[in-house]
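Just one chain follows, in the form predicted on its own, and it is written as C-alpha cells.
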Amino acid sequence: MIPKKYPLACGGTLSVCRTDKFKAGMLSVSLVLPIERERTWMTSLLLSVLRRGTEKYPTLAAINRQLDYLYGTELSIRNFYRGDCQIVGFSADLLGSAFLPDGEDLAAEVLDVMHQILFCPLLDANGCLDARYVESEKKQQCDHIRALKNSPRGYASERCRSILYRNEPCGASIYGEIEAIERVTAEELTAHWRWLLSVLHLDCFYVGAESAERIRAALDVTFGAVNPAVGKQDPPPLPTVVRTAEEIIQTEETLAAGQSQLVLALRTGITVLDPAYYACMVANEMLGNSPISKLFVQVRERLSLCYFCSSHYNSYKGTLLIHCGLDAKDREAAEEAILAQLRTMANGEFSREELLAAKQSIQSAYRQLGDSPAALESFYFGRSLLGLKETVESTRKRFGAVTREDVIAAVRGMTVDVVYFLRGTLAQKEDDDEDN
C-alpha cells in the first residue's frame, strides 16, 4: 500500500496508510528542518523544555496524567536525522475508536495535548519560557553529552561520524556543545522557539484503522488556526553525497576504557535514490550485518581479534560504518582482516548460499515491518521526503533480484574516508564481553 496525501488546513499534509491490522495505530506530527549547527541543539533543548509543561498542564506530572486519562497513550519525542535533515515533532499509539467507548474521539484529544505543547508552553510574566524548565533541561542535556564518554562503543561512533561529515550539515551533533549550552538564556530559547514556530510546517502520518477523513478533521480542529502562510516552507533538501573518499584520514584518541574501538568510515556513493541501492543493503548485509556477515564469521569467530565487529550502511548518505571493539594490541591485525573481507568480496569471493543468506534475512526483515505501525510510518515517512512512491512488498521484491555482479559492483565503488581508533587505557578484565 502506498500512503495518500491530504492537504491540511493549517497549510501542511497528512499521509494516511490504512490498515485494520492493528488494534491501536501510530499518529505522528513532525516537522522538517535543514541541519543549522546553531540552530539544531537549540531545537533539541527546546523540546524537553516545551515537554515539561503547558498552560493548561503546567507539569510534567500533569501532563502524564493526561496521557494516562487517554487510555494511557504514550507520547514521545521525536529528534533525529535523516539525511540533512533534522525532524523534531510527537508521535502517540492511539487506541482504535471502536475499542473506544461510541462517540469519543481520542485523536482529538491526544492532538489537543500535542498543540498545548507545541503552541502553549509554560511562560512566565515576561513572555519568556520557564527559567527553571530551561536550566533543569539545559543540565539534562549537558549531562547527556558527558555521558557519552560512559559508553565507549557510542561515543567512538559518534566521533567518526563527526569526522566523516566533517563539511556535510549532518556533521553537527544534535546535542551540541557543553560549553554553548551551558550560555543559553530563557530568553534565547524563547526566541528560538518564536522562530519555530514561524517557520512552521507540519507533515502528519498515520498508520491504523481510523479513516483519513476522522484523522484529516482532528488535525485540522485542532491546527487549523495556523496561519498557512506562515507554514510555507521550501521542501527539504536532498542528502548531499561524496562519491570518494579524496583522502584516507587516520584519527586516534584515548580514553579510560578497558576495551578499544575501530570505526572505519566508507563512502559507497550509493543512496536509497540509487538503483544500486539494494545491492549495496545487500552486501552491508553479507558483510557484517547478521550472525553469519564475514566479519562476524572471518574477523571475530576464526580470527578471533576482536570482541564484536557489524557494519551499519546509512543509505540517506550513501556511507557505511564498520565498527569492532578489540584489544589494542590487535588494531592493526583487525583492520588489515576488515580490508580483505572488503577485497574478497569485490572479486565475487562469497558463495551462492552465502548471498542468498544475504538477501533472504533482508527480506524477512521487511516482511516484519507489516507488524508495527511504527516500523512502517518509519519506512513511508522516511521514502516521502524524498518523493519515493513504493510499497514495502514492492521494495522486498527488488531485494530478491539482486545479483552476484550488483554486489561486486557495490563493494567495488566503496572508498574508505575515516579510520577511527579510539585507544583505550585501561588493563582489560578477563571476562570482558562484546558488551562492555
Contents of the next structure:
Amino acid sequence: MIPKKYPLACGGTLSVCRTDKFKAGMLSVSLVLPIERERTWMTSLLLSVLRRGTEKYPTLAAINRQLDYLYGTELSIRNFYRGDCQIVGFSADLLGSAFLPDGEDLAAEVLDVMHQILFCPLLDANGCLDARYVESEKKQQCDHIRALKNSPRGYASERCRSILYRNEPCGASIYGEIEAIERVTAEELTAHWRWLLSVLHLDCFYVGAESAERIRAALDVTFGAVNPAVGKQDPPPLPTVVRTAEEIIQTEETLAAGQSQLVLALRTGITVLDPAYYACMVANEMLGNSPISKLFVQVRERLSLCYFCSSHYNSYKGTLLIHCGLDAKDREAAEEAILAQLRTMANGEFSREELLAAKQSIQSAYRQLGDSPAALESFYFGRSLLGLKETVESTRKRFGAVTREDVIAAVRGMTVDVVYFLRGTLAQKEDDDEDN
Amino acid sequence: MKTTEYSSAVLNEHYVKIAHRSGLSIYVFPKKMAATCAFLTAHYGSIDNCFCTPEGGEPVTVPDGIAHFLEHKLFENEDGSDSFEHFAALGADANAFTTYNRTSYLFNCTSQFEESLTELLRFVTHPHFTAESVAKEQGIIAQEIREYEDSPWERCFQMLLEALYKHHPVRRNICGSVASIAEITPELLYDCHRMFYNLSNMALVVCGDVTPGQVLRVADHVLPKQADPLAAVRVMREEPALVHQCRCETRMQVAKPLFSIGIKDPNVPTDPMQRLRRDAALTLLDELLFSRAGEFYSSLFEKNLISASFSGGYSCEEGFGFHAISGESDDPELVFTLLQEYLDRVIREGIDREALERCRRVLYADELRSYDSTDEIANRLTAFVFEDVDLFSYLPILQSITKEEVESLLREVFRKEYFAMAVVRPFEEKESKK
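Take the protein just shown as the form predicted on its own and give its structure as the form predicted together with the partner chain.
Everything in the complex follows now, all chains and molecules, and the chain you saw is the first one.
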C-alpha cells in the first residue's frame, strides 16, 4: 500500500492509502513545528484549551456528544516529537460508510468538528480565549507534570532523555515547566493561537475505504479558505545528531518507590538517513527488543536481575535507550551485565541464527504495518518529514541484506552518554528496618 | 469431527468451530490480513487456586499466583531450549498472559504458520520444570510484582477488589505475592498442569489468512488421537452480596489522590447468554452514566474536581462482576458523594432516550472496530468460547436492549451497600522527605 499525494486548496497536502481492508479508517491532520523551548509547551497547552469548547460546541461535553453521535469517533489530539520537530494536530478513526446505516459522510462531519476546534474556539468579548478554559487547562498541565512521578518507569525514561538531549531542541519538555505555565495569561495564549493560524500548513493522511476524491473534497470544503499563502513552507528542519558521546554523565536521583530504575542512553551515530540504519535496527533487535535478545536472555533470564530489560532505538535522533527495573542492590551487577552484552555483540559473539531471527522479526513487523491504519500513517508521515520516499516494502527488503559485519560495525560505533539511576527509597527503607 | 459454522451479515465475517478428536475445541476465523494470530488457551486463571481433583477427596489449595508462574515456566523445554527461540527462528512473535480465569499462549506471524502452530501445540502440552529453574523464576516474578506495587493505579484497583470481595479469589493479585510464589515447587506446577491443561479444558483460536484444513493438518499431527477428559472441579467459597469494606486507603508516590469507586454486582447470572445480555446492558448504562460526553464527567471536570484521567465501566465474568469508576481528585470523598447524588437523581428521573441511542451507536462502532485486528479477534473469540456463546451474538443483543431494561437495571444495581472506594493518597510532607 503506497500512499498517493494530492495538493489541497488550503496549501497543504493529502496522502491517501485506499483500502477496503478495514471497517474503520483513519484520518489525521498534522502541523509540523520546529521545537522551540519557549513555544512548544505553549502549543501543548493551547491544544487542550482549543479542545474545551467552540462556537458551535461551547463545552467539552458538547464536543464529545457530537463525536459520540458520529459513531463514537475518537478525535485524539496529536502532540509528540519526531526528531527535533513537534507534531501537533488531530487524528480520527472513521467507521467506513459501508457500515453506517444511512451511509453518512462521516469524514466531512468529523472535519467540521476539527475545524471548529482549530478556528472557532470559544472567545470572550475581547476576542480572547475563554479564561475559565485557559485556567483549567493550565492546572491540568501542571498536574500532569507533577503526575509524571506516578510511573517510576516512565519518569526514569523521561529524566534520562532530558539529560541526554540537554543541548538539543528535543530536550525541551513538551509540557514545559510549572512556573512558566502558571504565569501565562489568556491574552498570551490567544496571541500564540493567532500565530499558529498564521503559519498553519496542514499535512493530512487518510487510510481507509473512502475515495481520495471524497476525502479531498471534504478537506477543501472545511479548510479551503485557510492560508493558501503558507503552502510553500520550508521543509521541517532535519534532526540534530550527536554522533559520539564525549564523556559519560552519571546521574542518580531518588523516588519513593520499591523498585529502582536503571537507564543507559547511548549515541549510535546512525539515523534513518544513514545507510547503516538497517544494521542498527537489527543490532537493537538482537540487543534488547525481543524475548530472545541478549538483554532479555542474559540479564533477565540467566542472572534473574529484573522483570524487564529492553532497548529502544530512536532512529530520528540516532540514540538508543536501555532500561531495566531492579533492586537497588543489583545496580552494579545489572550495569556490568548490560555493558557486557554490548561488548559481546561488538566482538561478534552472536550466532547466525540470532542474526537471522532478528532480521526475520523486523521484516515480519514491516509486513504487518499494512494491517494497521495508524502504523501505516506513522511510517509514511515520519519518512515524509525527512524527505524520504521509500515504501514499506522497499524498506523491509533492505533488512534482508544486513550482514554480521554490518551489525558489528553498528554496535562498535555506540558510545554511552548517560547512565541514569533512579533509586527506589522504599525498598531501602524496608531493608534498613529489617537490619534494625 | 463435528464442525459448526457461524456468520454475521452485518459484520461480513464468519468462523468455524471444530470439535477435534483430541478433546480440543478449535476455532478458525479467516481474515485477509498479513498477520495470522493463534491463541491456545487453558480455562485456568488466577482464581483457580482451590479445586478438587477428578479422583475426589478434599479440596486442594495452591499458592496464589501459580497459574501466572506456570505460564512463565512453560516456555522452557526438556532439551534446555526455550520456545521463544523456536518461534523467533520461524520469524514468529510469541507471548503469553494470565487473567483471572484464563491463561493464553499466542503467536503472530506472517509466514511459516504451520511450523509455528506445531511449536505452540507442542510446548504448551509438554511441561518441564526443575527446582533450579523455578528458583530463578521466583526472582524474576518478584521484580514483576514489585513493578505492579510501584504502580499507583494498579495498587488502587487491587485495593478496590480487596474491599469489594471478602472471599472470592479475584481479590488476590494475578501474580500472587513474593511470599506466595516462594511456596511454588515443580511438583505443584506439574499437578496444576495435569489438572487444567487437559485438552478438553482448552481452546485453540486462529485468526488470519488460513484455512481450517491447514489448522487441522497440524492438530491431527501433533495432538493425541483421542480425548482423555480429566477435569478438576473449582471450589469457591460463598461470597456475601455486600462489600467486604467500604473504604481502603494507602499512601504512595502520587502527585494527587487517585480513587477507584467500585460497585459490586452480586447478581451475575450463571447462564452464559443471560450473563452476556447483562454485560451488554450494563456496559450501555455505564457508557451513558460515565462517558466523557456525559453529565457526570463533564460537570466534575468543569469544576476541576477530577482530571482527564477518568474512566468508568462494567465488567463481569463467571462468578463475579463490578462497576469501577476511577480517576484523580484532590477530594475523592466529595467525588463519591456527588456520584451517589447523581445516580439517585438519574434513578428518580429516568434516562434520556436520545442519549441511550447515542451510546448504543458508540458501542456498535466499538464492536465493528474490534474486527480490524487479527490479535483482537482471536483474543475476543477466546473469551467467548469458554462461555460457549457465539461471538456474533453480541451485536444483536446490544441492538435489542430496551430503555426499560436499562432503567430496571439502574434501579437494581446502584444500591448503597454495594459501594466501596479505594484511595491512594500522596505521602504526607514529612514522609516524602525521608
